[in-house]
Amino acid sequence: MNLTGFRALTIREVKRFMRIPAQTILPPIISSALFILIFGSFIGGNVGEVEGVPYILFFVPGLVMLNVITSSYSNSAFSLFIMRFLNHISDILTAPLSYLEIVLAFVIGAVIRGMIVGILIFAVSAFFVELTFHNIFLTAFFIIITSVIFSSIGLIVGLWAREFEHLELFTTFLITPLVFLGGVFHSVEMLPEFLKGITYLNPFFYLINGLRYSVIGTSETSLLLSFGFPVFLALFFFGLTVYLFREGYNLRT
């Protein structure tokens, strides 16, 4: 393993988003603070408790997951697309790095951004509600595994995209609807029966449920699925990304 080159590419990915925190870090923090203020403090008082905890504490993990997903996806998708657009990717491909090392460096950069965003949103929410973590290690696990999944998906979309607009298509028509329908602001028990079945088919639901369990200690579905399914998705999409890099998919065109 080329540790020097791998470390350099990883540091580059981290510095890339750290240089512009006003675009990469602050927006999800500000929007989350507004969600917490309006939905948690104002509306949450009328909702009362959900799953035995105050409504604001119930939806904070979902809000964290929403922003971890979008941050990790955007980080890798835009980074790779810009490198392709400016033809800088050729410098990476000619470096003495394996495809596994290249993909892993991109993913680690996105994971770090996802963790920073997640931690800061939890920190902001502590001003509005008393946070109690059922298992802090599981919280870190779900943030990391989710970041791996969506940074890998971001790389796949970054390879596929031909225009900047293509990067937003995935966010607008897939990520955002599925995350919101996956239980960011509501419990499954609040839904009519036919929507409950649809929710259980939504892969985002298991990510949100897993993070919520790590915070409040209650789960709305099988914990085995909430743990096993994200691990499977992470391995699948990471492996698929490495394969596409190895095949040179849209890297040399």
Second form
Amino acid sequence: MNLTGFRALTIREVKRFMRIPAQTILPPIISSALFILIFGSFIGGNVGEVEGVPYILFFVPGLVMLNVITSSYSNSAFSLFIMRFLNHISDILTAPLSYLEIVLAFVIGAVIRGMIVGILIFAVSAFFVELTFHNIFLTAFFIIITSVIFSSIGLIVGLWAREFEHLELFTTFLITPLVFLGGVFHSVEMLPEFLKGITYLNPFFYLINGLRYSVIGTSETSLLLSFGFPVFLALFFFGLTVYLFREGYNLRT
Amino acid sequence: MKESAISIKGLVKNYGKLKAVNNISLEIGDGEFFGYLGPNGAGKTTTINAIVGLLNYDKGSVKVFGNDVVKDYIQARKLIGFSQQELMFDPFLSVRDILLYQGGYFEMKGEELERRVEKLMKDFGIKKNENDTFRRLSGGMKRRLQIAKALVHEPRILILDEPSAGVDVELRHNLWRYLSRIHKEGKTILLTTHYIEEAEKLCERIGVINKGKIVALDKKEHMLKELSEQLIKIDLKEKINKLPKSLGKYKCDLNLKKGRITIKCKNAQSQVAGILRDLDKEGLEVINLDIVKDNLESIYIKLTGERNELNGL
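Any chance you could show the form predicted together with the partner chain after that form predicted on its own?
And the full complex, kicking off with our chain again.
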């Protein structure tokens, strides 16, 4: 294994987003702070408890999940697409790095960004509510596994895209609606019967439910599904990404 | 020839109906300076991309010091330094960091890497720009950085795709001196260029590719000798109306107006004495004789028909 090369590419990925925090770190923190202030403090006071906890504590894990998903997706999708767009991706494609090492370096970079964003949103929420974790290791697990899934998807979209607009299509038409409908702000119990059924088909619901369980200790669905499904998705999309890199999809002519 | 640094056998790459590279085979020896010439779209960059791992080719095999570029791609890539034609770099990094990361990808680290990067920045005159991003560099400085980047890990093979494109004369000559030096130190160099003078000056062996096929492949001197024609131009004191009988065995032209005889042949020097004797026998006095040799450029134009294509534009 080319550990030195792998390390260099991982550091490059982390430094890339750390160099532009106003684009990569601050926006999700500021928008989350506003959500917490308005929905948590102003409106949440009138909602009362949901699933046995204050509303603000109920939706903060959903908010974290929303931003971890968009941050990890954007990190790898934009980084890879810019490399392709500016045609300096040949630097890593002609280096003695295996395709697994290349994909892993991109994914680790995105996981680190996802974790930083997640930790900072939890930190902001601590100013508004007494924050306790049912199992902080599970919290880390769900943030990491979610980042792996969406950074892999980001890489696939980064390979497929021909223009910058294609990167946003996925966020606008798939991620954002499914995350919101997956229960960022609401409990599945609040929905009419027919929408409950649809929610159980939404993969984002299991990710949000899993992270929420790690914070408040109650789950709205089978815990096995909330653990198993993300692990399956992470393995599937990570494996698919490595396969596409190996095949040279939109990388080699 | 020594051990093959690069061995290409039966390489085929099609883009739809276009045969970009059509069953080419090529061996480049260890320590050789090889010039790869051809018009735009002939298949030069396609061949190079197959060697460095930027191409999924359809048929054939490419090996670098015995390592298959597909099956043993990691070993193969360790041995190659590649300077591509396009001058694009990581926009987030400084000149220094571009070189440091490149070394990192090639398993270099610590002081060894720092020393190497310092040396290359000095050798290529980019030390003063070490903290600039590439967008602040001139075209010439970008080219210097591009070649320095290819050399960071001290590869056994250096592949340069059009290294002189867009650089001024001084830099081109400095680059030639540098390449000659590292070639003498043992580096295998594969160079594509549009400057025929560059290939003529630097390369030991030349391959010419046209429309996806190699149309000439030989040592530079052999190519010049075998493919070149020389012209013997003879001016006579008296104007003549028809070619002298004794010159019937040669491929001759007579310019009646100038009274100049032009003879096309391959070994002019060895034939001049006989021609002069033949003319003397017929009582024709020679007042001027000139031998015009083909250079690589005229051979290249003959092989590729590039001039005709341009005239057709």
